[in-house]
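Just one chain follows, in the form predicted on its own, and it is written as structure tokens.
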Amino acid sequence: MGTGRKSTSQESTNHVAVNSMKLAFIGAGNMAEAIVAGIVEKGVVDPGEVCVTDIDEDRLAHFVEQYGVGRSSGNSAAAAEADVVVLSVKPQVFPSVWPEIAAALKPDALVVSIMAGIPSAKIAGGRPLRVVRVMPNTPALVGAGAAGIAAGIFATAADLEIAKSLLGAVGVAVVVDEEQIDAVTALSGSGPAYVFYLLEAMLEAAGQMGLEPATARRLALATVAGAAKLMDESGEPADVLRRKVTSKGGTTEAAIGTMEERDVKKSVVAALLAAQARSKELACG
């Protein structure tokens, strides 16, 4: 897993329920919503034991408002407070606003970081920090999310089961090695934009074919979700099932001949593996 057992004490002070500990989220975006209506809604934490923070009073006060939450201006008053920090900004605002957050953390102190591209190491900045990285997706909006799960060298199995707890809230969760991470990214995390451009394509052949485009959307979407339930539920390979659907001379086999004549799955792999590379760009950057 990678991740350091540096002291006995560390473990000790982790094993308490979620429920009962204090969550601040610096950053009230659209992912950090998407955690907060999760956990709020599955009773996963008290809204009361929430903070978040912004410098939009609006959507502060939306956050108030919807889920009962409390909300604070400062970052540093919200953190000092707070046994679980989930750092939901953007990267690029991290280096403005992280010293007078990790200035304010308590001692034992939970990090929980969903910013792409910025390793543990540099947010622990030398400290014995406890770091969990994060890597959701959008679906996430919905109560279908899929999360890569990292442990900097500091934070422990404890650690990882809280972050599970908070992102298993809005879909599933999974462990990896934080080396891992780009992997995660180039996969689910820029996942659904793959998805959404398959429908774009599907949608854009269904209007040159005469299809309405509502009676379209509506057989595509329920193609994609059928097809993703079906392999979930069968258990069975992608080409497996490809092949039970495809039969020898028919339409689907006109249609995965060309796909393979244009070479659609080599770009896709190559596409996924470009995802992978940049986020390790930024990663160094």
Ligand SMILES: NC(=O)c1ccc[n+]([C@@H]2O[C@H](COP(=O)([O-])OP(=O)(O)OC[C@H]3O[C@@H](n4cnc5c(N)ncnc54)[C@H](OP(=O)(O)O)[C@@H]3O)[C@@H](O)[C@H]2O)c1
Given for the second form:
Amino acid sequence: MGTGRKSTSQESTNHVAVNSMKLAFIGAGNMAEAIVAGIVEKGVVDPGEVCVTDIDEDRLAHFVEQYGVGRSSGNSAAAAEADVVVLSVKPQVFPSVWPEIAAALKPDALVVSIMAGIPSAKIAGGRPLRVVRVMPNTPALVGAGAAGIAAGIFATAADLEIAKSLLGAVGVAVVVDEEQIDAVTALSGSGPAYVFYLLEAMLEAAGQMGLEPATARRLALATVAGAAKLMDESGEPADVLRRKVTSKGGTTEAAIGTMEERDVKKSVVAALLAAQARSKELACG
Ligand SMILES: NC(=O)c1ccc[n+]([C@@H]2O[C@H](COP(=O)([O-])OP(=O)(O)OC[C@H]3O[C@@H](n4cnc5c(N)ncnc54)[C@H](OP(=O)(O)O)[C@@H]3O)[C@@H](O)[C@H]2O)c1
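Okay, that is the form predicted on its own; can I get the form predicted together with this ligand now?
What follows is the whole complex; the chain from before opens it.
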């Protein structure tokens, strides 16, 4: 879905003050909890200005107790009060909840959707509604997320800043064009699963080589985190860093050579392209 905007990829660096705004989270699930925890703990919002809704009373009670936010069992009542409405229900729930929420929105409300696969134009439904789409990932649950943020056609630069403030509280938030959201889904949305898959394989090999599971887990996790940190802080490309640890005739060369023989890199590229294609299919409904 094109927004007609020029590419605006950039990391979250500055935050607009959203603590004077009323926020409503529609759907108090895992991802909503990650974001609410982050924005409350980091002081991005005053918890008294945040309201969550859910069909599960226990979830609402948990949010109130844990984060000091307000609760509502009515989606439209919560939306009617909010300056920013965060759609954090599952995409399949969207068609049933959206009509009553849309009808209740304040005229100048901003809608931030974290729902996968629902284009901003579908949410706007032909009205001049300001929608920002977000593709988060599960490491947001531990404050280490990576989110792509895209402006719908009527969203402003200030709206993007609001979304960056919310998602920046739980990790990295990067602005992209909406047509790139499927690529973001394939890269960072689904990305944690690729790393877990690699870790599964590394730990299986560690077991075959006789390492204790706890020892192997500690070493493997520190290796993944350390490699990411080294690449981030050195600013060097991945292939340069890889070559630096691959001496001729050495152990790393034996490993990488085996991967190259088996076309592992091509398989990973094909996997991400398949994820992007599937994301596009899902968005078309
Ligand atoms: N998890 C991820 O990795 C990830 C990544 C990117 C994007 N997202 C998106 O984030 C969104 C939320 O995902 P999640 O993992 O947080 O899902 P989730 O834990 O299932 O959260 C959704 C919440 O909405 C509640 N709900 C259902 N019907 C409702 C209604 N009519 N009104 C209000 N609340 C209602 C659900 O209650 P019940 O459980 O009782 O049905 C649940 O508590 C999804 O749209 C997903 O596409 C997730």
